[in-house]
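First, one chain by itself: the form predicted on its own, in structure tokens.
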Amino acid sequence: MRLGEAGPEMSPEARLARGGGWRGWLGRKGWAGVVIIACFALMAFFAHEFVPYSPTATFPAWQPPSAVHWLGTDDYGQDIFSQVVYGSRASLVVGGLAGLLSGVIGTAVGLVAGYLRGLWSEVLMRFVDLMLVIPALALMIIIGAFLPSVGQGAQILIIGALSWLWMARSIRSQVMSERERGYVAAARVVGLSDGEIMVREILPNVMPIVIANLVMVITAAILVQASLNFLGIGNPSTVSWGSMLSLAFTDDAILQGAWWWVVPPGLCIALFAYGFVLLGNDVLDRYARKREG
């Protein structure tokens, strides 16, 4: 095409696929997920700027939403809006750190089991298969019940140590495919060790799968953390969405008609997890299109 000639018209999807700055990093679903996650992160970090009251301050109980208490009060007289905002911190900290811990374990196991042949690979995958047979949430509940105290640190360790199994299997499958490619053979020829090949050559090529699985693991960690707190496995003095729901059901909020105590934390859990789902699905979709192209 000569200079000055108009090229063929490109669709918005084609322009997005070619890049075009920051818009090329993710699709619409991915950016929607990022916006949702960022909103909750800002709410968590700047909770003191968002709320007019302390989450433990008391007022008249069972007050419906009003200009004074935007989401009403519970039967303890505590402001629901303040608790929802401060409760985002627990989900962000526990879900994020537990997801990162699980991601590190799952990535390491997936790389080693997918690249190495023989005994090590078989031992690792048989262990993964054995752990997958055991219901993870039930095992977390049992472990939490036997611990004298289950604070945020204990929740992070429990969730992170038991949530990496599916991630390891997914990464192992992709690494087994990458292991047969020419660049891996070339790396062996020039004398790179197995560890160097896994970290410097294979890991960058499977990073989209790692990121997508990490996002899904964080999503699962957020939901599991809320479930554990709902079941009473956690520090009762820590405000979280799960503990709010637990107290609401224990004190018959639905029977009292206090929907404002149940709906906001439930919606926050669902929306926060949905943001991670959108982001993870978008990363996987774009990686699949790249591989097909």
Partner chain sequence: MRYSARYLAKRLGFALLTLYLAATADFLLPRLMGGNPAQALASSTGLASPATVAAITKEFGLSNPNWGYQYGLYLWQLVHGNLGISYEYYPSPVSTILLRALPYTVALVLSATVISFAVGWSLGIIGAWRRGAWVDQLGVGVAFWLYAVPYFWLAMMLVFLFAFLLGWFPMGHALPSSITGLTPWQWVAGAVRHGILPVTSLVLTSTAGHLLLMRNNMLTVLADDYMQLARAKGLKPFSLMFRYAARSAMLPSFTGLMLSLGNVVGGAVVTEIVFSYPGIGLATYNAILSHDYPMIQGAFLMLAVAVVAANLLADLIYPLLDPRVTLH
Contents of the next structure:
Amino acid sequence: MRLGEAGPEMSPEARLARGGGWRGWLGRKGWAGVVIIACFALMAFFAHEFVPYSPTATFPAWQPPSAVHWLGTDDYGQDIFSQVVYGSRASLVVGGLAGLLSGVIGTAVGLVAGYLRGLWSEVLMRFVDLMLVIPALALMIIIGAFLPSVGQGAQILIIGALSWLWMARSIRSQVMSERERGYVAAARVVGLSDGEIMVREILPNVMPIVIANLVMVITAAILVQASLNFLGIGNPSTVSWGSMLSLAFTDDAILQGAWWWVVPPGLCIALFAYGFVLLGNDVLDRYARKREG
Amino acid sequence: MRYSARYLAKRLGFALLTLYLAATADFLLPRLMGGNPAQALASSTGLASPATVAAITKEFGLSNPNWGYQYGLYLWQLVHGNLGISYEYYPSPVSTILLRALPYTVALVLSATVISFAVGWSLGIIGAWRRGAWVDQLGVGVAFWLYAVPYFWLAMMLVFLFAFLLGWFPMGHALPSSITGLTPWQWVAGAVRHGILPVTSLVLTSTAGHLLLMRNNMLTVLADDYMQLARAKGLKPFSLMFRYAARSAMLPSFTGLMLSLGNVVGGAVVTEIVFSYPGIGLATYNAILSHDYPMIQGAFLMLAVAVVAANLLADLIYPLLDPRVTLH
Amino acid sequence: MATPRAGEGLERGETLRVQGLDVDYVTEEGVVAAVRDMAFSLRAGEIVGIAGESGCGKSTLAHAVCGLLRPPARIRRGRVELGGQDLVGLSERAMRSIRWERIAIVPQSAMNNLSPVLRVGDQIADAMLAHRPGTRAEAREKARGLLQMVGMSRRHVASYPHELSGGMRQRAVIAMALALNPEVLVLDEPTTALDVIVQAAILGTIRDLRDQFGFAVLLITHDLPLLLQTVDRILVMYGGGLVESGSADGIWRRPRHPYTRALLGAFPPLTGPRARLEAIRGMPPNLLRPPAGCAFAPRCPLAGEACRRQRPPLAVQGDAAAACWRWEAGEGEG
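Please give the other form, namely the form predicted together with the partner chain, since only the form predicted on its own has been shown so far.
Everything in the complex follows now, all chains and molecules, and the chain you saw is the first one.
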């Protein structure tokens, strides 16, 4: 069942360029994701402006939420609300930078392995397949456990270096189909080098895939960072949502019924990551729909 | 015989190569991270007497600073099942302790995987079939949300709600505290009661991925030409949905399932900690706290072996499901 | 004027009759009139071909006849009678029991029409078991016979589609379509993507089976010369409507509509003296905003003022008919 034939083939770039102003970039869910992320970013950036207390100042311990302490206090008597607000910084910085690092590696590997044919790209992908089998979190634990100390920089490096594998595969398969398109052949005829074709011709066309993957990698990085902090692989003196939950767990917040210590940090992690999930899926959806025409 | 020797050799070779890579990483990483195992041992004083330190140093060839020598010795011991001696539980071998913990983790991961698989696939199939209906919107919406929830926090919330507040389930551990005087039936019931919350938390967080993947694959298959013919020839919706659509959509989802195993194992590690569930994850956590390095290394290898073995199994099952895979 | 013989009962030997059929696609940009005012009939044992460029509505017609339209397509008006029973408006359930029992379709790109993970024999057996009680073993045994009938080997019942060539997969789908001995077989572009030799062999097989079982065939293709060699009667569609119909012989000797002539010129003839190969200039009409007059007028070398103003009716002459102002005016005759 075909409704007339498609017109002369439009380059995917031109297709993506169509459609209205900035409103057309994303759907409702995508913008919702952006708003969530932006709220947390503002919270992290202006934490010192509107936090009632220093996150390390102490008050009476185990206070339930009240007008004085909106989210109560922990077993040291630290204000939970202030900690949650400050904790957003760690998630933002580590999740964002580790995600970016992974994104750069994943995109580069995906581009090269997808565009170039030959032994090296084959070897590269075999290696990626091998690494995918090994449980990443366990590998991070090994590295983290043996480092003399794990600061945020180390966390970024560890997470970033081990989270790009899926992304590389996804981009590679997209690049492989992109390589067969007319505009790549045209670029070759014109005499562009492989590097130029990859970066200037193919990369812009797979950008939505890159962005969607990047967003998902950031989501994963946020969650992994929280897990590492929970496991005690991180700097315990840096306030983060993961380390808050770690303390809440080891200091028996549950047995004390201190839900106000357990719920907010986890909810923040989930909500922050959810923002990225919404954004990433929206980008992917729109890309798929545009491809279908 | 469906398998050719070449196919078997290839899959087995891949598995062994992965294990070798994991083992090598296990050997190299601690050394690259600046930790000299002997010094690490010395720094975790109080855990071992000087005599013990000397014994361990000798056994693992740590007195010889040549990495090549240590590496050779390490691999040699590895193939003989020797993962070293625990610092904390000296002189118990790491392998003994971990082998005792392994069944718990395997049971946890396996039951969670089977359940989340079944739930995720069913919802994915139905969602794609009724695309846009409330079932689909609800399924996808909840999946996106669960996708973003950290494993361990969900576990903590479950403990808080169902064990602490409501008291329906035990707060932790894998078995009733006293097992004397229990009938086998009571023992099994106890184990299940202890397992429900950890499994549920793993299922909740890992179902999302299966659902979304299956739904996507189903949508692709439903748009395929052969679905049109299958519909035209008069098949009932049930047969269309399962025998034709889901049967094909299952294949890429199956690969995805196996690749996600590593993730579930990671999730199990933190979930075990929250529930004090005596598996590899809890052993790792305790080892991190007490700087029991051989134990950390051993746990990593043990998890890697489990995942690689599961993948190898999947590689052997897959050709039985997909006739297009030529086994040559 | 809609149908040449509107209102009459089913003539002797007629199995399928389509009357005044309009099919729309309801899209965001508006309603597309994919098929309009389509009318024809099919006698038992007859092979009728429908020709036209892609987008002319011929595939939509095939789906409408088999009750396979899905939204956004819908039948706005008209009748599709099978043995006197109107199929338009039947429930999905009712249609499901009629389809394959009495009218079967070999859909477009039939090579991709088999599930890659089920054995060919089982897919044929599924069609039988969906309609009639029986065991799978019996159905499989019958599938063996069907495969043999369409020129395959009995052991292909256990083959997977990827183990078969394109032509064999095509034959397997035909075997599946014939599984319940239908009165009408609809073939939608059955031989596109196959090479000429295989094409000819498959169409030969279909003719032989028609002779043997007496079902009627509706053969839809963009390849008019192929029809000339295969079918008894030809309908030419353009822009969703019928522009010419007649016997294969008549159309070959004396095409009336300029579009038919263009179609004949657009393909290299397999036999005969026509040597010139011409592409038809211009694009098929935009069915979202169809031209007011004759749909072909914008591309027609003979188009005049009248053609652009008003749509020509289908003028019947003996067993032939054409919708062209110029032909009636006598200018169309070359």
